[in-house]
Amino acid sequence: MMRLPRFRYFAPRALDEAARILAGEGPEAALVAGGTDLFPNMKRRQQTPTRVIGLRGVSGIRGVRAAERGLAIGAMTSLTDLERSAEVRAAWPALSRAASLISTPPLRNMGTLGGNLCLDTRCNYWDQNYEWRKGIDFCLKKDGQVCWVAPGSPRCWAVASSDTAPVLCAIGAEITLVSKNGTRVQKVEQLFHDDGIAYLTKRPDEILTEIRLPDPTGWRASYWKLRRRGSFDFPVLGVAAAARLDESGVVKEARIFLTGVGSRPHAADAAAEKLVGHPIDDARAIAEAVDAAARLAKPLDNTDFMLGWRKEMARHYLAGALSELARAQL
């Protein structure tokens, strides 16, 4: 049986209290929302904080509400509540779908939107127990000197594994970050570094409190996920696509993000540009966008399936996600 290491637990009831504790405890502290990622990592000794600050009792950072020109979702909103929210389904059904594809029902009941956005990167050589990792002399992400995915590389190649992140990036959502010293707002896509270790731009003293979804008028979005099993598994590939159409169905603006192909959700800007100015169901434009986006999929030995097959499936899933936009209802 894997057991948690010893740590001190804090249970703040208000956001300002949580921010003060986080600032005071320093780098040895970690935030926990649903705990579905942090606690297994602690059992495997991948993360070993001596202070854990629970956000479950903090008021005001849970639930879906109407906001100016869109929706506001508290970071502590469970993935189940996100999936079932009538407001989210009506505005951005792709986000509801992404939430429904995460893990299993019991874990979606515990896991939160904020936690899924901040989800640790994953790798074949990282997501193992302590003894297994010790047997290979650990890896660059913790305790070792080599990234076993690419031994000659100076960086860690663990991959992004959040399902909600690429969708939120594609639709242009924003997040609110709160610390003892103040509040700042940024785009979701700005939350991530392309580095398997330092994968978040969020400062250690900041708490992700809210996600703002924009007005969906004129927009369509889709999300396709590749994984070995039909439930539980993390994405080996995730494709999120969004497009804003004019009244005649011509694409005025488009965004495409891929996850599972790097340490952050990758923007396929060149691919999105191929759609602009064409009808959403233009087969040639879709094919050109697929060709451009597929170049971002450069599989490494950091997750499931054979590399060549993963590369080929990137094309199929991109085509499927873009074709789904053409079939969606405004």
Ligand SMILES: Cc1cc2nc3c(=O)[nH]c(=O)nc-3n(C[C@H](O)[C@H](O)[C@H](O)COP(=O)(O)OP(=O)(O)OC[C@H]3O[C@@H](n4cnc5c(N)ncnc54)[C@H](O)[C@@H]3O)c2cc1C
Contents of the next structure:
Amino acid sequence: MMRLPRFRYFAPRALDEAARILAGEGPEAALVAGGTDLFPNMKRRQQTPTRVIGLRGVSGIRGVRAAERGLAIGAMTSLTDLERSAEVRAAWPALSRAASLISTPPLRNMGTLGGNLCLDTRCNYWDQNYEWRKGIDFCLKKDGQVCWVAPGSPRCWAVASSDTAPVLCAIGAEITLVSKNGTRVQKVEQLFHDDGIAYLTKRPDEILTEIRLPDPTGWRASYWKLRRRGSFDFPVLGVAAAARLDESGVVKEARIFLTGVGSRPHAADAAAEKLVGHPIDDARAIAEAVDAAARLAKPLDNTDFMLGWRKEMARHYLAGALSELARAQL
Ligand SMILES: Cc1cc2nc3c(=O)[nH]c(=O)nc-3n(C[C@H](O)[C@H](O)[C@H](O)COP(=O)(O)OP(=O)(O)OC[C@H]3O[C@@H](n4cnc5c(N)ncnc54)[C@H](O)[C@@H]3O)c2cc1C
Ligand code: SF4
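I have the form predicted on its own already, so could you send the form predicted in complex with this ligand?
Once more the chain from above appears, this time first in line as the rest of the complex follows.
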């Protein structure tokens, strides 16, 4: 049985108290929300904080509420509550769908939206217990010198695996980050670095408190997820697409993001451009967008399935997600 290492637990009741503790405890501290990512990682000694700050008791950062021009979702909102929220389903059903595809019902009851956005990157050489990783002399991500996926590489290629992140990027959502020194708001897509180790741009002393969904008027969005088991599994490919249409169904604006094929959700801007100015169901525009986006899908041999098949599936999932945008009810 894998056991958690010893750590000191803090249970702040207010956001400013949590921010103060986080700043005071420094790099030895980690935040925990639902713990469905952090605690398994600690058991495998992938993350080894000696201080853990629980956000469960912090007031004011849970739930869905109407906000000016859109919806505000507290970072501590569980994935179950997110999936079931009538407001989210009505505004951005693709986000409800992405949440519903994450892991299993018990894990969705515990796991939160904030934790999902800050989810660790994944790799077959990384998501193993301590003894397994010691057996290969670890790897670049922690304690080792070599990346076993790309041995000559100076960087880690572990893969972004959050299901909600690509959808939130595609719909143009924003996040609020709070620290002892103040508050800042940024686009969700700015939260991620293309690096398997330093995969977040968020400072270690910052707490993600809120996710703002924009006004959905005129927009449609879709999310397609490829995984081995339909019951539960991380995405080996996720395709999120969003488009704003005029009254005649012509695309005025579009955004496409791919996950599971790099260390951050990748924006397929050139592909999205191919849709603009054309009817949403224009087969030729969709085919051109698929061609352009598929070029971005360069999976490495560090997740599930054969490389070539995953690359081929990127085309099919892109076509599916884009064609789905043409349906009236998503
Ligand atoms: C068997 C299994 C299957 C899974 N399948 C999927 C899947 O298919 N898709 C998927 O996306 N995920 C999957 N997950 C991962 C995980 O369950 C979810 O991503 C979940 O949403 C994580 O949320 P959490 O609240 O439990 O995060 P935690 O484990 O509490 O935290 C995760 C990370 O985020 C940081 N963090 C948490 N909240 C905040 C905050 N408010 N501000 C700043 N930092 C914060 C923590 O410090 C930690 O580094 C799976 C996990 C398991 C065990
Ligand atoms: S991509 Fe390379 S460095 Fe990163 S976790 Fe995998 S083996 Fe380690």
